[in-house]
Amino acid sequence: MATSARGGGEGEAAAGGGGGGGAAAEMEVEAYRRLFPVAYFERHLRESVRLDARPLASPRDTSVALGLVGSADGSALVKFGDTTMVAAIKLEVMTPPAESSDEGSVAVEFYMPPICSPTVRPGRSAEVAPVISKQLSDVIMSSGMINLKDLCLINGKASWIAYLDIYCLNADGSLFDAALVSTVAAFTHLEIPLVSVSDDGRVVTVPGELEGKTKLPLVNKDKRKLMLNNVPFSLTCGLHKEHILVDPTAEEESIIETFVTVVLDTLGRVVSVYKPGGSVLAYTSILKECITLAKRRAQQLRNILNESVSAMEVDKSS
């Protein structure tokens, strides 16, 4: 089930001075944006308007389904705007190493193949994949989403690794942002099934058709869904010149002079600040405005992932 808001207008503006209607305009408009693309995004930002017809505080359309992957233990699909991800998480069992010995851990992969992006070449991948599986890591642990005691089932012996795997499936900027939602969601539906102890002392997982039917002890009673603390939402804010865009296209990126991500926790706290190099310093006042924005958009995104586990769970009871 999918729930959705709207972020901002969609629908092309038209570019000031543009003239009539017709064909031969319309062509001529879309010549002039091709062949001089910065001023023609610059002349939009005059008039505090994007290239798709949003206010420059605006974020896309945003919408989450949850558990559309039916072979995965926790699953969920994301779009803003265009962009679109799908992320899967597998549990498997694991011997834990002896310094973690009450702890299962989480292992990412971010996955950029070719239909997503004209720029990402078969047989290659994409250079900003690794990239946003570290910061995905790094963001999953620092903020204390997971309690990996949580992921343990026999201290010493067994314990739950994640497998978590994100699919890009249309990139149209904003990539992080739309991967930790759909990272958060995924977890969110994730429910840990039931594990038993085999005849050779080997803890295994039940599978679903023998639920309830094993005679070999289990582990955990019941199925259950892992507790999420302080919830990491991001937002991306491009930077050019004097302005600040939120949630950029992946034309506004190619054409912007920088941008900064902000995440933050349940609570409102900063988890990270990123900024890659560019001509544009952001100072802090810039910084305070992108963060204010970030909160209002994580409340935005809570909302929508919340509206979505509801429908859910309306859909179950029916």
Contents of the next structure:
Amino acid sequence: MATSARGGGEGEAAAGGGGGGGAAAEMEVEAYRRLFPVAYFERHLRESVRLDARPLASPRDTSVALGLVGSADGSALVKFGDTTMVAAIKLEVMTPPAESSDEGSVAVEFYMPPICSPTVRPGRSAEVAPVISKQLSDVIMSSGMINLKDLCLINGKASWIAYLDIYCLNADGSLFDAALVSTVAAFTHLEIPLVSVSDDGRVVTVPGELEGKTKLPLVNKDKRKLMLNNVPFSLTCGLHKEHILVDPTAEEESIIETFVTVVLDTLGRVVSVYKPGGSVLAYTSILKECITLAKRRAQQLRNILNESVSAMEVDKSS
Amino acid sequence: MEYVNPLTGFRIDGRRPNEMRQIKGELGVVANADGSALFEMGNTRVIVAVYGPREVQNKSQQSNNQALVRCEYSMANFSTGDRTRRQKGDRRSTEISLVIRQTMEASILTHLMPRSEIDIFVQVLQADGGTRSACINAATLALADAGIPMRDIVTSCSAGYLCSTPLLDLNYVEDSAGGPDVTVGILSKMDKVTLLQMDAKLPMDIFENVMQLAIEGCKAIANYIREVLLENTKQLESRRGG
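Next up, can you give the form predicted in complex with its partner chain of this protein, since the form predicted on its own came first?
Starting with the chain above, the whole complex follows.
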């Protein structure tokens, strides 16, 4: 059983040449992993590693790429290990309601199409999808990341509605965290199209090339990018017995029953804490630990996001 | 509108009439799936994930002597120029799902996997004409990535006829011009046509030319797909240290 302590199925491929017992031992480990997942998992925890050989407090490799979808006004692709999210924003002009005539609006929708996981079958959408949709719109509103007044074009007559669609292309745990990062990245990349008002009062988008040539007044010439204040970043931790595991994968999520999601903003303030039940109780010490881990992760994510923004700007100017 | 410039012979995106858009295929993009592929034809970008062979979800449809092939096609809300909120079961999606399923079923050796189900899920990320073809090409790659036995590589390409010229691989603007649009799917080595769809009117002799052009496009894509698969196999081989 020495091979199991090394952690992760990936190590076994190299063990193929390791003597006559090699193939038989591989079968035993895979079978053990399927038949007794909790025991297999706890064996790893005792050595303070996880199933993919990560230390308990270490998140997966994260990458952010901006501007993936050419047809959208703002888009981003985010990967947390294998979990992949594509977010895209399309802006449309709408008439604002009377009670908020100087505000625009944001509509968030999170989709889990059947390609993302063997457990999602066509005809029955995943249970967590609408939950994450709601969580995302709540966090966007409560963190104050976007000032809805910035989305106003003409007071009382026209404002933007930002349709944010997030598609999960591969679901391997930490879906909410990845979705939130993709939301923030898409809004960072968002470039508001130029508009002008036609003679009959309709608001019309002006494509970039006609910028100097149109006779109609450009309404928002200088407001092309949204100001994002208090950008929220989140971290989901799984709680299993006395261990806290950062950024769980789907396999770990199927074994762990208790999760805590902490959302922090740029000033390190707690925007939201979400712990939907579970057998492990949330003592103050555990919550404080989660918040500390979330702070570290938020800083990491901020750096990754800033790097991808500067990479994109280099591409644009070159 | 001038779809083909009478002086230079170039199309609106600068291609020649018998020139295809730039294609790109990549395997293994969805880690969770048994097989997956990303296929791009110009600005059209499609991801296909294959799950299977696995247990049949609806036991009443299970077949004792062959595998059940299912396909679901969906377009992302941001995939086209205007954002459209698409219903899951709308007519166009159902029709394309059926077309892709039947095209792939012609090639998959279903009798080797009885009482099982193969699911092909198609997600369109960006649509710029030729979505049907891109989906079929991506599905071929994804099925190969999943190791599902097939008779032959299925490839597909579209062609049209505008300004008295047969045009290969129409993009969205050319497609919505209202001219005929012929989509062909072939089994490349066996040289057999498995999918043929056309709308609008065409005289018989011109139709033959357009269809021949589309078939050549399919063959070119088949060569490219073969290279992608070969490259992928070499990489797998070197990773295994064999």
